[in-house]
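First, one chain by itself: the form predicted on its own, in structure tokens.
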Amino acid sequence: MRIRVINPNTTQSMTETIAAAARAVASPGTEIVAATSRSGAASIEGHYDEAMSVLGLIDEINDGPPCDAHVIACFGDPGLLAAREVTAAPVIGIAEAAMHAASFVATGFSVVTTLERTRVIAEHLVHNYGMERHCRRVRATDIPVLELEDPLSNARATILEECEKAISEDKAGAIVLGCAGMADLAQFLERRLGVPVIDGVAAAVKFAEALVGMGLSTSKRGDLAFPLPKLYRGKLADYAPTDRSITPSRQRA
């Protein structure tokens, strides 16, 4: 089994910290095929950063090499449901991924996140997600995505208080970690917690193998059917959907 992880930010250090955490739950015979967008934003931080990063996004699932199942490996979840129109193979995004997860394992939790900028974006995910009920609160550490990389910064320490923060006062039974550049964290936050910590890229790589292991592909009636072939303009015209744009090779290996 091949499962396509994808980084929709540029940077690629951030991709070898999420293609590490999906490496290390992947099962024996699945192969972790770790992609960076070539276009878009170098971290993830808003609306438009997100709108930016979809055209990448497309680009790695219908260009890069067949694979069983994809990962969209950035909490807002971005371009997932397009993703999921270009392809038949499964296509997983982190934040639900990890929200259904922790279901699981919590009656409730709590998400902590990056920026307070992005923290209504993850909002609009519990919602869309119909996540209401299990999730107690959304909390923002104003960390910026990319200091998560940074060994010099306080970012461990600042996400350890708001995750304590969430056990105490949200009485939350579990946290979801709101970005994938916190996925070598989890180990480490949950040690010092004592309860779930669920990291979305983990969450996602195992919920592919299941659905490919089920033999399930996307549902290509009603709204996740091809893009229907039309015609586009400008800086778009290459992104044309056509008979032909979708070929099988490229739905799934």
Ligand code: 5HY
Second form
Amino acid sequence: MRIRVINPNTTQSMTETIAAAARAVASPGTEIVAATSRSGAASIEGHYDEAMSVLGLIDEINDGPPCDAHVIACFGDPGLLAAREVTAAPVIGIAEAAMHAASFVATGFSVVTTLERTRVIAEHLVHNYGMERHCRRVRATDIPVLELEDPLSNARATILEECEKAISEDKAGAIVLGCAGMADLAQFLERRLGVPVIDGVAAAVKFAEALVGMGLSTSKRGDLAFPLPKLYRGKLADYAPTDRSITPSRQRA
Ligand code: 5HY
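Could you please show the structure of the form predicted together with the named molecule, as a counterpart to the form predicted on its own just displayed?
Full complex below, order starting with the chain above.
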């Protein structure tokens, strides 16, 4: 099978970190095709960045090679439901995947994310995904996303310290890493902390393999049916939905 792992920010080096984490867990028969959004923010650190990232994400879904599933490799799961409308292939967000994985291995987890101002985004996802009874707390390290890429930054130590607080203060039995850019830290942290540390990229790839392996595709009845054909004007005129009922989808179901 082929899984497209899409980084909705426009930083190629972060996509490489994401792709390595995806390939590290992919089954032998799974091809990981990594993609970096061609338009939008270098890093997604707030509501505006997230909103602006969705068109680049949709472009990668619509313009990419046929695949069996897609992963949105950004912890805000931007555009998740819109993405599920435009393709029949399963679309998995790394936040949703990580939270479910954590709920299978601990009765309580904490999320450790980047900037304080993005903490509320993760809190909203906890609510949207019905994870209130599993999530002890969402913690922020106030590390800018791209600083995760800087080997001279103190990011690794800061994240470890926040994870230790989550375990001692929140009584978290597991940690969810709240940024795709932390994907390469899961093993290091798990060894130091002695609890499961879940990277959403890995979780999303394995859930995607499971769904495809079960022969499941996104429901095309109701709210996740292909978008209604209609006129779009202005800068988004090219995004006008066409009538998918008569043109075969380019994506394998
Ligand atoms: C992410 N931003 O996973 C999110 C994390 C965050 O550019 N990739 C980003 O801090 O919201």
